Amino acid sequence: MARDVLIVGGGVVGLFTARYAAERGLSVTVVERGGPADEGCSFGNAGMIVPSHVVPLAAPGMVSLGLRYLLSPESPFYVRPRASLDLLRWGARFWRAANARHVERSAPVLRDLHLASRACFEELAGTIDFGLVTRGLLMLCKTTHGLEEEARAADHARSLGVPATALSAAEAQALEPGVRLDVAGAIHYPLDAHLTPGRLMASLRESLERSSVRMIWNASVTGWKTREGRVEAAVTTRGDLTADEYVLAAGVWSTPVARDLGVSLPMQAGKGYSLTLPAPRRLPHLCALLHEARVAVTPMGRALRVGGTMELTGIDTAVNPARVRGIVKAVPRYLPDFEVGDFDGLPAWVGLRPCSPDGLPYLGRTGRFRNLSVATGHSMMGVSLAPITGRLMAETLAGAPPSIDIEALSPDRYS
């Protein structure tokens, strides 16, 4: 078994690999490019774990929907335009896999996943804490349409085996006590959660310390050293660092980096937005997703977050103001205790979601390299997947069988 890792990237998904790699008594290093106060996407996202989506990304109808969306500036969706032939690839490669039965296939993987990372959070919560509050999701949906939609995303839901309750508008405000719903009606997910991601990512870093992991910030891998087959060190900019397993955790920079060794994890950064009141003047009592609008609004200890927006831009984290601006115009018209004016002043926060082609994650060994494992492309359920995604990674390290099948997530899929 190999004693030495090295995990590039110090977000939610190398963090969680970190810690459970070090509980099977693995020597463990992190590099992350960033400094222990930068704010990735690790931080500003809505904190939700949703076993409730078992559909990726690339579905059917997802297609005609982005392009009915970019006709409007303050839509949930946009596209840059721009001369890029990763990007042309990678829409290609999304529209090929947007179809039936890639979600038929897809679903129970990513059902597995999500359900296994809820039962890892609950007993993680017994012994760090992360404002972890396990009320359920509620899908809000304003309009008779978007119920009907909805439901029928429910009714998968269950078939898989994920409890789902459509609700009429009276009874999602009698489970919703703590603000006004103006809704047609909702869906209850009760197995959905959520937590504070700067809380979780604050006690990730202090249990990792506490257990002799070595954290390297500000280096960034500029290249490899690689002989026979193998890795042998990676090139950053302090120093040759050197391992018996490499893992490549780096979210959407992990694209230009694994080409460097000539492996290819066609990716798209997909920036978000949030804001967060941090004394706003009713608190929900659970998470949701406002339906039509794409929108998701997170109550954090006494603080509110809401946030959506997915912009395909590049590696670019300016704030566009028509999305920010769309964002908190939804708020009002499902939850009418909202102003717009409430969020005046308060600065946007930008992340970038390492977005794969067909809305899967990569996870597992690479073929090119026989040390080399990949665990990133969790598009927007980073947070959501990071616990058992650091599991199964820590088992296949520790030359176990991974105990969830994770073929179909395979990092070599587009080579």
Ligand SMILES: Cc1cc2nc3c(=O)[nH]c(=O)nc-3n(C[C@H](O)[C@H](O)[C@H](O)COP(=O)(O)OP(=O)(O)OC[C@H]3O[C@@H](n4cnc5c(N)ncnc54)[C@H](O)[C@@H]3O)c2cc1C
Contents of the next structure:
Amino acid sequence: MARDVLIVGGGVVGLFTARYAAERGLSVTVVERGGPADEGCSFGNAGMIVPSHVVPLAAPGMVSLGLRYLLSPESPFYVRPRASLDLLRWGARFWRAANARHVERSAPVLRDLHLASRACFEELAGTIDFGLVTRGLLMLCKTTHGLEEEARAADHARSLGVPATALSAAEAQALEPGVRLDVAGAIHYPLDAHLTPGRLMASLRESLERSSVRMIWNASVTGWKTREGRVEAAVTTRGDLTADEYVLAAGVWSTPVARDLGVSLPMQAGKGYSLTLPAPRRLPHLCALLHEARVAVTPMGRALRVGGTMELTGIDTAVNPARVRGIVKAVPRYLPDFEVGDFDGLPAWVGLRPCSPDGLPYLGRTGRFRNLSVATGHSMMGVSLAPITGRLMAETLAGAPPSIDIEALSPDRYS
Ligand SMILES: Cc1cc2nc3c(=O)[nH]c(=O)nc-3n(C[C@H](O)[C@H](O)[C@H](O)COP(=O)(O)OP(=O)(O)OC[C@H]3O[C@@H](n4cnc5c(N)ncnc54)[C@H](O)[C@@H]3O)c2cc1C
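Structure of the form predicted together with this ligand, please, following the form predicted on its own?
Okay, now the whole complex, with that chain kicking things off.
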């Protein structure tokens, strides 16, 4: 008989876990607090698939960079000063992890995860439509200093087997005929790709609903029943749900949900914004990151989405207009076909990234409960890593050995 699995959270990580677990013959239910067309973190993001991102957020130089940004109201990074023990502990752990040894250990793991995930996306593109474009990503640098920084990052990526090409301004322009560039140069990561997140979520949901997966919308997990090292039921606003295995994939809310079980999953919400131009003046062919501004620019069908900022302000979705202005003002500096006024009147979408202190996801079984697993903490790479996360989680649930070593991602590493 198929083992029953209950997945808490219907974001991109929960849905991919459901897909691969069902493919392995498990009987899957997803319980999601919102509705099918929720506008959470998995919907309004920049849709980039990024094998280029082999360095975790916790890396040398990030603490000093963050401190430099703190004083500017339009900067891409902000921590709201507040008396929070969780924030202090998270900050101390981030600081301890932001070193060269951590990067050296984590980069091969992230590379393997990203490349395997990209392969899953390519395979999936044959069965469902989500606007996959595999032309690579341009890291656009406005300054020679920025270009030198990114050239070093490209060397590091290449040393790990991730292709990257340094381009002059003219070479970058030749690769991107869709818009004019005003940059010092760029790095091209040919294995990066992009997709349309809303379409991905809708296609995944529809394919799950057509399969044996049961989706329970508008139901929130509010507590748990446990006995002798096992979870017996999830208590929800629509009654108790029982299963043989439970997977926590509730994004940044996994922390409070896990706390109810006595499981410690330190995370901070990394708030970001995006704005989508439905009919842009010009449409780039490739997705791009504006290096100095930390802004993402992604063509999605005929639309163009720009996004950015990382604000640690707690679980709070209030829009800070100065930071949204910071995103909008960066675009014409790199892409002079656009004007700040192009974005007038567009609503700013808000998303909360689930950020672990060491920049690595939490993935695997917990030691505290034999039948509880965790799949979260992907920070700015949750879309990119969602398929491989789902596949690894399905392997775990089916009792198969993981196809990639996930020891470094243990959800117990801060217990
Ligand atoms: C501006 C911005 C740009 C980004 N760009 C990219 C990008 O280009 N590439 C990339 O890879 N990533 C990107 N990200 C990050 C990515 O969006 C996230 O990492 C990813 O969406 C996280 O997915 P998730 O499924 O873990 O969490 P979520 O999408 O947050 O899903 C968790 C779900 O759990 C549900 N839930 C919570 N609590 C409960 C409960 N108690 N009971 C039931 N359900 C519950 C929530 O309603 C939610 O639907 C970006 C993020 C932002 C903000």
